[in-house]
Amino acid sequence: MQFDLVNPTRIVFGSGKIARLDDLVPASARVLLFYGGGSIKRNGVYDQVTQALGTRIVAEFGGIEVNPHYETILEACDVVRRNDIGLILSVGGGSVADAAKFLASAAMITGADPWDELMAGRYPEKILPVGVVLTLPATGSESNAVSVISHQGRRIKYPFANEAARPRFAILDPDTLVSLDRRQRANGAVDAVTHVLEQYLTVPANTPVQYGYSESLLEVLFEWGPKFVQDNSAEARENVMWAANQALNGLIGAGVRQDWSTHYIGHAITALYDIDHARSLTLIMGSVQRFRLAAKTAMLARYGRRVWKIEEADDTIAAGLAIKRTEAFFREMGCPTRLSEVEGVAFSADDIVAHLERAGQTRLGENEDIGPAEVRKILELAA
């Protein structure tokens, strides 16, 4: 077991919290206001950052997609430029934070096109610090390095990772997320549900703490993602919002061997055809894990006993159980989990395919075994 674990971020957890920006922003920072469609200013959240900010300079750009735009994006970073802005603040559900991490690097890139520089992996030197209010749990984008970025003209969605960009602080008030709905918040749970298992259905290794780590976390979500969504109660919203944070900030992964071929291929979903990022998973993860049953049997069996208290002692007929458990609460939450149940959509396996190709996503999964024609036969799995 190896790795490089960096996970700088400060958490700030608790009813409350906004009020601590007072104390985590510096008195002097210029501070850039970053948030979505404007829910923010109906729910209160709005009001309570910018009390807490005080007299400091604050300048704001709102707008952001739920998948956010590249080109969106160039639009802040002439905001940040004309400012002078020293800070970054997302205050918003992952999509902003994510936004928020690609645009602290993009800002700070003149003379080239941002997206090719970054997809190339040459990060400037110098990057904006970025801080979080959470008001979404679900993709843990608040204490780790990942954007997913939408590029509308080149129809792409493309992940960036720069450790520099991973925020600073991040503050995570549960009471931010009373005025979800009921499809944001199944959304949110599902989304780090996947994050899991993402992380844990790979191949056996000398990883017990990560293994029983991700182990509870997904009897939490199981267990409070129905609660979060059927009734929002306090209790439902702390549990479901710490775990979706320590589904994805580098613990449950590190040392261990990765697949996210569900998420390369929801991507493309999300690019092709506007569906919820975290349905976009539902609708194929199980087939992911149904065509590679048997690279996944001896995990998926565990997570069947461990998680899901399946007794069936034959491994291949545990891990296949531990599939239908899976769809079967991605469908309690209300998420598709067959392409054929999403209504209006005519789903094409050649332009799913071809978005793949042009991100450069062609050797998927923790083997790289998942090429274009492995994708093929997922989706008509999925079907």
The other form holds:
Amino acid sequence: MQFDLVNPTRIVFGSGKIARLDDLVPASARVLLFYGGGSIKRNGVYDQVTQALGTRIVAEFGGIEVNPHYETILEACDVVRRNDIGLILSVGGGSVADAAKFLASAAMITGADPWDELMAGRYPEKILPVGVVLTLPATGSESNAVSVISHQGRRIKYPFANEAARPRFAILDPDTLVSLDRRQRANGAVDAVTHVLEQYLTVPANTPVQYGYSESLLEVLFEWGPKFVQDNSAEARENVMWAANQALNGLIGAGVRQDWSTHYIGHAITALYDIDHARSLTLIMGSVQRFRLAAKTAMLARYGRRVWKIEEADDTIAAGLAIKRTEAFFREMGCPTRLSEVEGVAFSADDIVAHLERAGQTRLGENEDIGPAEVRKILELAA
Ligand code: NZQ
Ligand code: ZN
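For comparison with the form predicted alone, produce the structure of the form predicted in complex with ligand NZQ.
First the chain shown before, then all remaining chains and molecules of the complex.
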């Protein structure tokens, strides 16, 4: 086992914790209050944030879209420079946090196209610090280094990773989740499940801590995800919010081989057909697993037995049952598992493969053996 785990994000978790911004944000900081389409103004989070920031100098930038657009972040770069911003405060879900982390680097780049620079891995030496007030549990973006950004002009959705952009702090107040609608609650819990599975369902390794914790997170998400959707109780909000954070903060993935092929194919599907991130994953994940059954049998069987309590001695049969149970969970959460279930969309394997090629994602999976031809087969299985 080998890894280099850096996670400097300070997590402040619990009801009423937005007030803690007063001690987390330096009194002299010039803050950019950064948010999405306005949910924070309707549910009282905006008021709590501005109250906690008190007399600090605050500029605002709202209007970050779901699946945030590069073009909008470029507008925010101007606001950062004009106001000499010293800290970006993301208030919202994963889209706003992703955009904030990308902005932290992009605003530092002048005289070149930030997208091209960052896609080439040329990150500025110094970038702005980011803090997060999270209002949707799903992505783990509040604790990780990744920004998934959509370039509208080039029709590509791409994950950028910059360690320096990992948020300095994140406030996770489960009360902020009261206003989430049913669809967003389902999407959030399902997305977190896929994050665990893509780090866990690869090949056996001597990483019992990571695998055991992955199983605990899955058990929590399978128990509390449906309750979060159905009654949105205080307990469900707490458990899903914490589990979703832990699912993608780097811990369970440390030192383990990972398979993000479902996410990469899903990003292409969202970019091309405007399908919610979580649903783009449930459409594909079972088919990736069926297609890679031979390579993943050992971990799928372990998962089936430990998490779903499947009593089946034969590994291949146990693995197949585990895939079915996962897909049944996605359907229970109201998410589609076959492309044909999505009405009014004509999926094109050519377009999806072309997106993956534009993004340089042509060697997917833990063995880097899922290329364009294999993606086509996965899409056939998902039909
Ligand atoms: O924009 P506003 O008005 O805030 O409304 C949002 C948005 O419409 C709304 N919402 C958020 N909190 C709310 C609320 N509505 C009522 N009450 C609240 N408390 O929910 C909608 C969806 O928000 P969004 O931020 O887009 O959702 P999510 O957190 O699921 O983020 C999805 C984005 O994250 C990326 C996805 O690709 C997608 O672009 N991902 C980022 C990852 C990362 N950084 O590691 C990994 C993920 O796999 C994922 O790819
Ligand atoms: Zn995801």
